[in-house]
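One chain comes next, on its own, written as structure tokens: the form predicted alone.
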Amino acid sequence: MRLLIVDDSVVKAQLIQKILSKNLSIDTEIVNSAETCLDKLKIESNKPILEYNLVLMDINLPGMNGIEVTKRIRAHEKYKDLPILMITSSNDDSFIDMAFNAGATDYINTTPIRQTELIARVNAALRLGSEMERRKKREEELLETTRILNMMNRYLENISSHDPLTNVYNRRYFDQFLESEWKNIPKSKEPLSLLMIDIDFFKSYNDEYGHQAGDSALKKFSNMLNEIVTRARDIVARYGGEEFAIILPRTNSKGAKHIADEICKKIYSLEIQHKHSPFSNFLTCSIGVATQYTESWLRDKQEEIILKADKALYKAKEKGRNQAIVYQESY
């Protein structure tokens, strides 16, 4: 335990020091001015060090008095819980009120110094300081535990909603998100578009280059999709195997087709070698586009848009792949 005595009376300070050193296991240090006290506490430093467990502060210091010093100490976050025991030789209640309002923990009248009272008040202030320190540590531990739990919750949420290989959303999240956006169509009065995407001849790619190369290609493809699909409400999901899906809320057929065409161009530009593709040296994809408009929402079910996008995807494959096709009622 370390205690700082701040008093311009050397005789009084030394008497207090003697009493405390004799009766308590406390190292005491004496300073005789407010400026020296603030310097000892390193108040002006960006990183003050909490070296003292208690400050005994004389109210009537020369220059800056003890009340002003206490305010300066309390203004620093590091010292908001440091016990400060005010020393006074006055019985004037107004001084005592000012001391408490400034942040003093307790006070003791030193005219005369009563040894038993001094020891009791110092002990009480030290116990209070220790309890505050324990509480602070418990709060810090609780905050750290909360931080770890939040981090774990985010991790669990991520693995429950994302595909582990590609880190895009998984089928489970896709189904939940589509259901939510489907219900929102009549409220937003905006269309909803869906892209169903299939990497062309991916089985033969895996057979030729191996599954590790296949996994690498899927990662590159999903990263490319995320680069193209950047709006906050749009999502990219791995629908299964080499099939991906993109939900585009508030997007009409023309806008969805534009994004689909961009994807077809972009995957080709990645130049992922695929020598067993019947029509290209590089990996390509086929895309089916379907859009649900407000006026047809009542008569259709959620699954309709998936069926339409699948039919359009099939038509894209039928027409030679490496292209995007928008669903038409004739399909």
Ligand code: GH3
Given for the second form:
Amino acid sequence: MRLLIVDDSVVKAQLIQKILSKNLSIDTEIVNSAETCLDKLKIESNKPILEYNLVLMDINLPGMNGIEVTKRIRAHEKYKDLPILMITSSNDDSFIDMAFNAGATDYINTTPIRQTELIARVNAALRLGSEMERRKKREEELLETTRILNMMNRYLENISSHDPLTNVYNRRYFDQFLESEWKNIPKSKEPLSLLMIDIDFFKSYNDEYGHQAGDSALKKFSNMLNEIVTRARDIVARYGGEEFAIILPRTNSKGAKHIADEICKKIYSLEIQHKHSPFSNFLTCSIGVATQYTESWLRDKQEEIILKADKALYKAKEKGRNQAIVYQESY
Ligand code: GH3
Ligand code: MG
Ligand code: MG
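Having gone through the form predicted alone, I am curious about the other one (the form predicted in complex with this ligand); can you provide its structure?
All chains and molecules follow, beginning with the one already shown.
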């Protein structure tokens, strides 16, 4: 424990020092002016080190008085909780109010010095200081724990909603998202579109180039999907295997078909070699598009849009792959 005594009366300061050193296990240091006190506390520097546990401050210092010094110390963030015990040598109580307003922790009248009271008040101020320190540390620990927990939560949220290989949304998130957007259709009075996408002849791609190359193609493919689907409410999800799904809220059939065509063109332009593809040297995909309009919307029937998009996808495969087909009732 370190204590700083600020008093222009050397005799009084030394007497206080003697009493405290004899009765408490603390190191005391004496300074005789406001300026030296502020120097010791490194008030002017941006990062003062908290070296003292308590300051005993004489109110009547020459030049800047003890109340002013206390205000200066308190203004510093670092010294917000440092206990400052004011020493008054007069019986003029008008100073007491000013001292507390300036941020003093307590005061003690030292004319005359009453040993027991001095020790008790110093002890109490030191205890208060330690308690403040402990509380600050606990708050910091709590903040750190909250930060780590938030980070973990974000991580868990991410792994529970994303596909680990491609980092697009996973099937579970797709189901939840479709359900909530489905419910929103009547309120938004806007259609919702769904794209079911399947990579063509992917089995033979794996057979030819190996599973790792297959994985890497899936990553390239999903990155490409994310580049095309950029509107805030749209989502890309891995539906399973080499199948992907895209939910496009507030999008009509024409808009959805436009995006689907873009995807077909883009995957082809990536020129991912696939020499065993029967009609192309490059990897291609087929897409089924289905749209739900408000007029024919039925609650709890969201699986119907999946079925429709699936049927359209089947049609695209049937028609020769590498194309997007919009669902029609006749399918
Ligand atoms: P089609 O044009 O009719 O869609 O033919 P296809 O070969 O793409 O379809 P099929 O369903 O027969 O095969 C899908 C293949 O996708 C099977 C499997 O080898 C591959 N596949 C599925 N998931 C993964 C994966 O996570 N990594 C890799 N590398 N391959 C996968
Ligand atoms: Mg498939
Ligand atoms: Mg396929």
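Positions refer to the first chain, counted from 1. Here, rigid core means the biggest group of C-alpha atoms that superpose within 1.5 Å across both forms. Keep in mind it's a predicted model, so treat the numbers as computed, not measured.
- After superposing the rigid core, the Cα of residue 305 is displaced by less than 2 Å between these two forms.
- Relative to the superposed core, residue 75 shifts its CA atom by 2 Å or more between these two forms.
- Domain rotation between these two forms, with the chain taken as two rigid parts and C-alpha atoms superposed, amounts to 11 degrees for the smaller part.
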